[in-house]
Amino acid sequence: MKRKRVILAYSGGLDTSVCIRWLMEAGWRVTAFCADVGQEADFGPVKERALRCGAEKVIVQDLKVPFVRDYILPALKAGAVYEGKYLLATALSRPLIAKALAEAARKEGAAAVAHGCTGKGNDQVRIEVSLKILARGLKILAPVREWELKSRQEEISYAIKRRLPIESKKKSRFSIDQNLWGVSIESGPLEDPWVEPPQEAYRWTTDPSKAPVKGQLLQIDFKKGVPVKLNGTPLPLPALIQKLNRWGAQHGVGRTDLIEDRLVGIKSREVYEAPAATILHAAHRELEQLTLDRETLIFKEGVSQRYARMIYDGLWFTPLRKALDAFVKKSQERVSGTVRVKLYRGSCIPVGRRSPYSRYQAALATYGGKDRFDQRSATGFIALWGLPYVKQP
């Protein structure tokens, strides 16, 4: 009988590396599909362990610019951030792969797609469910959920024995996933929520006791809603993310330690470094601040806080989503201008903001003797206002 072909989504570690050969044991031609989503990996020694792992073919794709224009930016406009701390840097990476998974199989010909996902995880619905949305009929594996392996001493057994080529370097303690928007970390003793997360935890940022003394001001130019300028340059989304996590990572900006409801019942405790998203959300925020009007801000916190769930979620393809989309695009017309933040020692604190379609009016805000505001008109406001709430005679 023929074998039939699965593409299996490919990071290059034990699990993915395992996966390929538990895949051909069940009767799969495999090729791997590596996403370049800004890992900062060498992909070089990642395919050639794919091909030594058996895998017929290997496949690397680089997206980073739609995962930039297409996931990031509606992500940052919306203010995207889960249960008020996660700006979601590996949730928004996975609708983007499982639809260039499904756009593999459909040009290789292949019946299923695979990942290494573990059954406890948010990755899994995420990219399930997107596949599911995309492409209908598609068989999709799971083989960390299904095989007999309970524990990464017995995976490691499995490849010695059939002799894959695992990595021979000390494992690391933690378990990270990261992005060009952020890095996640998790597991060994970040498990005890009562631990400080130790400083080999952290992969991009400097420890902000450790910081430079002296911050750092930067501008950020935006046009309805988008980063175009950094200290007046003009540059493309990906290089001013990138310059950001540099200069952000510097000075300890950008770390969150968050108790967090996972999807799939349970709370878990996870740490996150997103500098350059830290940045971008305060000034993106302050922006707003001055642009938008009061009932659109307050409507929009919950546009913000609903389109952060759907992310975490896995509901990225969905009609609500296009929908919420619709409301932050008209909301962003006016969002334009500069913002002044200030980098100091793990902190990134709005100093100034100006924006052509301000709606700050000093004449009526200031205190001063060019102060135009009538201050009689605030008797007949306050007993309106107060009307429904005092006892009437």
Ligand code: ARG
The other form holds:
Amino acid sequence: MKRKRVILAYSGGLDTSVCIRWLMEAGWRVTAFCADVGQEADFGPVKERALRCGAEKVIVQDLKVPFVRDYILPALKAGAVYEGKYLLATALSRPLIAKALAEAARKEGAAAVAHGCTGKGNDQVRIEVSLKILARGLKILAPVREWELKSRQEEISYAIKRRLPIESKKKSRFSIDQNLWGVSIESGPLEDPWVEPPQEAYRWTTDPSKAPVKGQLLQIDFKKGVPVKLNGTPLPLPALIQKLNRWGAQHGVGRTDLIEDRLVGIKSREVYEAPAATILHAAHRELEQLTLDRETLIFKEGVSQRYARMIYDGLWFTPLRKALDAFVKKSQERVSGTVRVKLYRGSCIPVGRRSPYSRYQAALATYGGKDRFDQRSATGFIALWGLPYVKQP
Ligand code: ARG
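Based on the form predicted alone presented above, generate the structure block for the form predicted in complex with this ligand.
Let us now look at the entire complex, which starts with that chain.
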């Protein structure tokens, strides 16, 4: 019987390298698919490893532009932050990777796609729900959920026995996922929620206590919610994000440490680094405070939370997420202007904002001579506002 082809989402790490071999032994011809979402991987050696593990073909696809344009940017405009802290770097990449896998499967005439996610995480849900929506009927394989290998050590023995070219240099004690929007760090010593993350857990950011005392002031221009200039220079968004990642990292900006609720019901300890995302969310939010009216701001807070949960829960390609996008788009019409932000030893603080659509009215706010606010009208306002709660004589 002719062996059928499977497209495997391949990272170059131990799990997915073992996946290649396991799928082959299960009778599949394997094409390894590497999604470049800005994870700074060296794809030469990654490709080589896939082939040496037994893949017949390796595809490396640069997805940075669609990642920024179609996933990161909508999440930024929506103000999507999960459980108050997580800026969703990993979660945002999954629907895109699923979409690319589905397209590759169609192009290559593959009968199935596969991923190396475990059965305990969110990523399996995000990838598979997206695949089911986008490519109904396409077979999905998840070797890590099925095989008998119970630990990292057993995977290593499996690989050694078959002479798979796994990375021999001392592996990090952490599980790392990385892309343009940030780094997610888990496991190892982080599994104890009481233990402070050791410095070596961090990939990008300087220890805030070692960051320059001078700090750094920067200026970001937005147009309808989209960051378009950095310090006055127009930049395409991927480049702007890369630059802010570098600057933010130098100042120790964007670290978070969170006990997080996974969709599958597990609480887990996660550490994140997301310098650019932290700066951009802070600046964007600041501009909204200046340009949106009070009621829209309050309503949008609810939308932001819901939007974040949909990203986290793998519901990207769903009707509600698209409907929320329509609200967000409308809300951004006047979110144009400039924000000044100060990076200082781990903090990122907006210190100035201006906009042609500013709703700030000096004549109302001032305590100086140009005051136009009629203070006497406050008396009647307060009388009616409190009326329902005040017992009448
Ligand atoms: N907890 C985060 C999330 O669910 C990060 C997951 C990291 N994924 C990984 N394969 N290491 O989005």
